[in-house]
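One chain comes next, on its own, written out as structure tokens in the form predicted on its own.
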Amino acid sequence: MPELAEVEYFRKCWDSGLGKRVTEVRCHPAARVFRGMKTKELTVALTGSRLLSSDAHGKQMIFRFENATLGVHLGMTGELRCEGYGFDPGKHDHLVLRQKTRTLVFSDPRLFGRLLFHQGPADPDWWTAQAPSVLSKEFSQATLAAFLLRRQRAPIKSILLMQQAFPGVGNWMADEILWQARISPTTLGGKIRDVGALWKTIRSVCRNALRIIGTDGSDPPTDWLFSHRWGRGGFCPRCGLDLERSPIGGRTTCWCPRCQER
């Protein structure tokens, strides 16, 4: 599932359309990504409207047009692309916004993503009500310590996946944070010895992931856990020991039993 950095990368894929008008809207009204939305209103509002700006926050994106706001949640398999003007949409391309020289496409083969639509000048509640970014001033060491205290009996891996405190942090980023912080994913929230070090690592991993993946979709450095955690096998890039994998909090978790000894 796309996480904070991948979401930022996909947001930028539509940047070439900023300042340009939508000449045509094509969509699959029955697709589940439009659930709860009146696609006819979306089509009318976006046709002829100029794309003004965009932002990403956590796992969600917002695209502001002159007449409306479009929200995008990629789910597991969603993606945004920019194609040529004459692009012929495929069956998984559920929203197509044509401009004079390009086509902005939202595709989602498994339909776990979602599109949101809002008319009006102000940002909608589904955008403004999100938790503060882990890179913001609101996400302080004290905030993190208080959150861990309220969930002191939950494993730290499960805690890091809670979007109400760590928006955009998903499975691989949580594993990366814990590996770099040398914390076992099974450690309980109330047993974290150095909250300050964990706070710094959360911000460091997220900042660097945005800088690397969020810029052009590149993979992180090979000395990160990221490059070694996928599939079976793999070894710790720090000590060389075989990595372990086990479900924690309902998600397959990867860690080094030596570097992250409980």
Contents of the next structure:
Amino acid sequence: MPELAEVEYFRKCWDSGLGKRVTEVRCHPAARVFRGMKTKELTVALTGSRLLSSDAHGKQMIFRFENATLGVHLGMTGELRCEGYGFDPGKHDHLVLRQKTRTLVFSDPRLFGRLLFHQGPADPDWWTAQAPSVLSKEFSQATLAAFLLRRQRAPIKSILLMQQAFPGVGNWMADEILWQARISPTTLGGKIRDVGALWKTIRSVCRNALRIIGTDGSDPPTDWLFSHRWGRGGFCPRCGLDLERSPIGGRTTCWCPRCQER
DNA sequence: TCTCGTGTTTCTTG
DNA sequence: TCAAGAAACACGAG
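In place of the form predicted on its own, output the structure of the form predicted in complex with the DNA.
Below, the chain from earlier opens the complete complex, with every other chain and molecule after it.
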């Protein structure tokens, strides 16, 4: 479930390769994750190149090497791992970067993820053109109010999934934000009564998820909706009522019909 | 065997 | 012309 915090966790999985040279690149060129990319150029550029730095923004990651830049989007089922040197890649390990004492692996069974490649001294457009983080100064109550005004007729659940305004917020995080803010997922963007409270909740859920999941991959506390929303059944951790589930904005949405009446 | 699904892009509809 | 919803992508899990 790679959303904001999980992406940060996966980014760190390659940290042990920082400053080290890539000795061998293996990839599955036909895999959908390479769409639009010349994998031969990627292989040539990364072989012998040192991994210099990495960053995560929303659901996008960037890995800067000496000779090239690699972008990683995990889609729904992608992941990054660090394995030992002698690691034998499986069929879903589409990009494998061998270093002297370890192997950096990008794996994605469903192939919804995407790898990007760039050569040049500056960071590429697909990195610099991203929307400001919801934790940045640029994401103000005024920008949130203006965005809601432009999306007056869409349910708030669908709006929170729009990456051009809320980079990194995915399905479970959107449900968590609405549950903590006590807003029904079906409320239309133009009907949000307290934009300031929603703004605060968006920031606190993202900040805490990054702190908890982004640090070591552990789960949020049990008084979050998170632990109760998966699968069937489940009770609201605040009032104990049965949770409801229904697709909103094309995604399974989970909410408490009592706590989130409006 | 069948249904479901954590994301994004593209197409269709209003 | 724009916004919102639906479909498609591919495959493992239940």
